[in-house]
Each structure stands twice: as C-alpha cells, then as structure tokens.
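A single chain, nothing else alongside it, follows as structure tokens in the form predicted on its own.
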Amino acid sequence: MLLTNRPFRTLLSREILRFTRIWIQTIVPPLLTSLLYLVVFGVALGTRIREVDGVPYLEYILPGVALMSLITGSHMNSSWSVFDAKRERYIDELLISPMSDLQIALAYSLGGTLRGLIMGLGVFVVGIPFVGVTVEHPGLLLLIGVLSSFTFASLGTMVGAMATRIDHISFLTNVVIQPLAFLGGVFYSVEMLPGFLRVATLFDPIFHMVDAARYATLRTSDLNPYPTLGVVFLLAALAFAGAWWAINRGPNLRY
C-alpha cells in the first residue's frame, strides 16, 4: 500500500523530523511574524476600519493571516527541504530505493503540508483569545487549512525539484508568493476595490483560500464559499500533479 510502505513512512517521518526538532526556529518565528501582522495592522488599521461586512476588523483579518503563515510554512518547507537533498547528492538514495516517484513527492509534500497546518493553528490558537472571534464551521476550516497548505507544499516540492540555485527559491517566496497573499485580500474585502482590481483578483489563486477560511471562520465571504472550494480542490491537485513530474521528468534532478 501507497502509505503503509516502509520507506515512504520513513521519509515522511524524516520530513516532520527535519522541522519538529528544531521548532525554535522553525515554528516560532513566524508565529511572532504573524502576530505582528495582527498587533500593527489590526490594532493600528483598526482605529480606522472599525468592521468590513458587519466584522470587527481584527476578527475579519485572523483567518487571512493564519492562511498566509500557513501557506508560507508549508511551501517553505518542502521547497528547501527537496533543494538541500538535491544540493548535497543525498537525493539519489531516495530516487534508486523502492519507492515511486509518486511516494517520494508524496512524502515531501505532505511534510510540508504538516508544518503549515502546524503554522495556521499556531496563529489561531494565539490569536482567537486575542481576538476573541469563535470558528463557526471548524470542520470546513479543517478541511480548506489542508488543501491550501497540501497546495504549496506541493508547489515548494515542483520549485525544489526545478530550482538550480538558491535565488530561485527566494524569488518565488518573495515575488511572486508574498505579493499574491498581500493581494488575496488577507486586509480587506476585495469589494473595498475598484472594477478592474476586483476582476484581478479573482485571478488571485491565495484570494480564493482566504476567502474560503473567512467563511469557515465567520460566515462572511466575498464569494459563495462552494464554488470556491471547488478551485482549492482544483489548484491542490494540479500542484500535487507539478510535484509529482518535477521528481519524475524535472529537469536538474537526475544526472
């Protein structure tokens, strides 16, 4: 069986190792990161926003900011975790032992996914108390904070496999990851922008999680939260199907 087979167990078990051993650093700092975002924008914005849909602003930015900290941690962490394994050789154990290709990026995937749900609960955890908002729907919430943190630390698998040096990884967190979750409405409600950035943001892949984790959260959405979930199905299977051909066909990977 897929996950019962030994060597998959043994790298997944590697994988959550590689971070649970060091939480200090790896768990710990952007869980204060995140809590900054929710002390300087909440408390600083809140002055000013005082609710979006009928929701304090601080309880209408907890979700978004939990789902970044959680996208974050999980494509960081498998993306690093496949470059070091790629950089120091020792991926070529993993690809002439018994297990697929399917496995292997199955393995590294889920890890990821592990540290990032570990990140958004952190944030929820710390942050409900302070916020002092309740999750209406906690299943739905469950179900979204795995597919979206399955998602990137699917993605970070791809980017690892694919990345030839460090800047590669770097400018995909930076560039691309960091502005699109600042633009996936984490601060407001995409109804606060004009027509043309509205319909832009719909193009926004981390809008559609925030959105979908609101809901779950507070019952408010600037989306019906079905469909949207259905495109969170969608955009985990086609980065699992990235990852899975990036350790199969990506280029640099194999000698």
Second form
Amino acid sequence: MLLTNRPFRTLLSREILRFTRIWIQTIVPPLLTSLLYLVVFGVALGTRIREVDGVPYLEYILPGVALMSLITGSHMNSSWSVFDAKRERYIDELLISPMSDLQIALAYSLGGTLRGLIMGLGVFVVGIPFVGVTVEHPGLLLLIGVLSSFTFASLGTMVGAMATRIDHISFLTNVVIQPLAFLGGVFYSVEMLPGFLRVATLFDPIFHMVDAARYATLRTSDLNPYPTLGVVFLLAALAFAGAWWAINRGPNLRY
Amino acid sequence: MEDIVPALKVEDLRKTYSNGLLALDGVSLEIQAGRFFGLLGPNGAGKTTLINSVVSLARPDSGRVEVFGRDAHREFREARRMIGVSPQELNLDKFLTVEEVLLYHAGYYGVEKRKAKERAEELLERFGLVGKRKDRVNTLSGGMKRRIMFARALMHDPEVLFLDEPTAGVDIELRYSLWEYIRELNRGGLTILLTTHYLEEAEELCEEIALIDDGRIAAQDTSAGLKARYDARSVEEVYLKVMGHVADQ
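Could you present the same protein in the form predicted in complex with its partner chain, rather than the form predicted on its own shown above?
Below, the chain from earlier opens the complete complex, with every other chain and molecule after it.
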C-alpha cells in the first residue's frame, strides 16, 4: 500500500529524475574520484604493498572504494535534495499534499539509496579494467549495499531536514562521513593497526559495512560478516526513524 | 441552508510561534461552499498562519479545522486532497519543467496519469504556457512563475482554492486575466479563500469578507453588510475604521 501508492511513487520518481537530470554533477565526479583512488592507491602505491590477507592490493581495496562511493552518493543525494526543497520552500508542496511524513521520508531516502547503489555498482564497473572482479557472494554484497545505502540516505534525509544552513550539510560530509570512511579500513586491514586504533575502528559503522562488503566480494574479512549484517540492519532502522522524525519535526518545515 | 456542510470550518484556532508571537488568538470562521471569501488584514495579522494551519504547514496550539466536514488533522489525506493552495512566496521545484511541475503535482495528489495529462493540457492552454512547457521553471520570469503556481494549485481539481496574495508583483494585464479566470472558477462552484492587499479588488470579487487583526477576526460580513455596519462608502473605509485608523475624509 505504502509503496504502490501513487503520491509516494511520484515523489520517488522525482528523486530519480533529479539525480539523473544533473548526472554531470551527481554521477560523473564521484566515479572519477573513485577511479583516482584505484589508480593512485591501487596502481601506484599498490606496487609497494602487493598483497593484504593474500589478496592483491587493488582487489583488496575495490569493495571498500565502491562502498565509500555508495555512502557518499546516498547521503549527499538525500541531504541536498531535502535541504534544497526546504531552502526554496518547494517542500511545502509535499507537506500540504495528501502524503504522510512517513511516505515523504521514505521516498527521499529510497531516492538516495538508489543513487548510492548506482555509484557503488559504477565503481565495480570502472574497476573491471584494473582488476578481474569476481564476486564470491553477489546476494550478500547486494544486501550489504542496499542496507548501507539506505542507512546513509536516511541519515542524509534527516540532516537535510534538520539543517538550517549549508554548513550543516557540509559538516556531515566533511567532518563526520569522510573521516569515518577513511578510517573504515577501506585501504588497509584492521590487523595492521596498533591495538587501541583497532578497538576504536570497531566503533566505526563504515568499517563494519566495508568489512562485510569485502567478505562478500573476496571471501576475506577482519570480522564474521553475518553479525555485521545485524548491526547494519539496526543502523538502517535507526537512521530511518531519525529521517521520519526530522521530516515531521525538523526546523522550518512545519511551523 | 444550516444543514449544508461548510467548505471550511475553523473553530477557536490558536497558534503561538516558538518566539512567543501569538499569531492566531482564537479564530473561528465558516466559509460556505461555493463562496468567494476575502480575508483582509495588515501584514502579520495572521492571514497566512490561518491558511497554513488549515493545510498543516503550521501546527496550531488548539482548535479545530474541518474541510467539507473532514477533520484536517485526523483525516488529513481527504482534507488536503480537497484544497488547492497558491502561496504568497514563489515555491516551484527548480529541477522540473513547466509541464513536469503540473504532472508531478497531480501525482502527489494521487491523480491518475491520463487524467493528469488532460488537465495539464487544459491549464497550460488556459494560462498561456504551452510554448514554455519544456522550459525549466527556474529560467522563467516572476509573472510566468506566478501563472504556473496558479495552474499547479488547480491541477488536482480542488474543491477549495486558497489564494494567498496571488497577484503580488504581477503586471496589470495578468492580474485582470487571473481575476477573470478565478471568477469563472467560482461561478463553476469552486470555493475561494483570497487574501489580498488590494482592497478594491476584494470588494469587487468577494461575496463575504473577514477582517483579521492581531490574530482575531475583527469583523465579518458581506461587503454591503460591512459598509452598512460601519457607515462606510467602501471596503477600504471599513478596513481603516476596523483597524483603528480614521479615514481621511
């Protein structure tokens, strides 16, 4: 009922139209960045690292780079989309429509999820010329991709709805997500870290997502991926509850 | 006559903003179906807050709102589907073209696709937007945007139309053609709630007028009734008397 409802589907298709219409801003630059990571870290520095856990370095970093791109794409999509709509007040059109706040939050979050998945998949496609990619558990990879993307898209919806200035959005991207992504074991195994950093990494949600994506792709990981799935599922639920709450209660939405 | 469900029924509506401003101080109002109703008052009197409270953009502290007998809070889907709003501030989705603005709006209100296309054609034609249908809305002039907002408010075929200062900043030619169209819609049975600063237009268009000041309804009647009660020659004079000013002559 919720998903087949025409108002909801219309907003979701508007969200897809938005990022596909401005693909030069939304799809090309992040793919290029990921390609640069693969070239710089994989091809250039990778010749000195060679292997991690018995896997060639370029292959080792690919799932993490894809996940990093997915996370960036998903949260940026919904945070900017909601913030723009709020700043220019066209979100009012949705708030006074027969749609519920739950539907609005879900449509924004699913739009971001889809953009994230496209980015993640794009990195795998771009990576093929560098690495002979074979995905060991495609179903698990898709599941972890969808859950991670939904988590960060929901977080983006929440921040977009709560933000009152552009700085709030860039704070999420530059001060929260980017450090967590870089410290999330994309470029190294957590085993390489000294003890206290290894423990600290366990509190980084992106580490768990990257690790599970690596297991699904290469069958090598620092942790057992299945409990991780439970953690990511919980994070997704929490983030979406936050998105829903923020659409309902965010500043300058309903007075 | 008493048995007929009013298009809009507002009961003892109070709204205080987070900064402590009391915007609505127990407003009660009833607008009969098919009426052309004017809501007049100075800036900050509570006109937009009243409209926003009906469509749940504002959260009233207390009070009740019904749209054709449907509770605007508990039965929000049914209530909101019956309302079309052309807000004071331009608020068009900048990523969309003119035609898409109309079609997406219809979708948000659950209008079936084929019906939405027909309606969009009709409104594009009516508002002289056919040649601009593929243009992105953010490339258009203010007057053009105003027309699109108007057409958008009508896309889901509402029963009540809220026009909040719809002609602010619009050239005279467009203003007259918009009024002509609104009158035509009203003759066809559409209930209209208009807020405006152009008092002579309110006098000419509205069958019933409410004056709002400091969050309270200060007076309400037909324009003839108001003029008789306040011994005034025009609605403007009534307005000045009610708002505590003395008319010049």
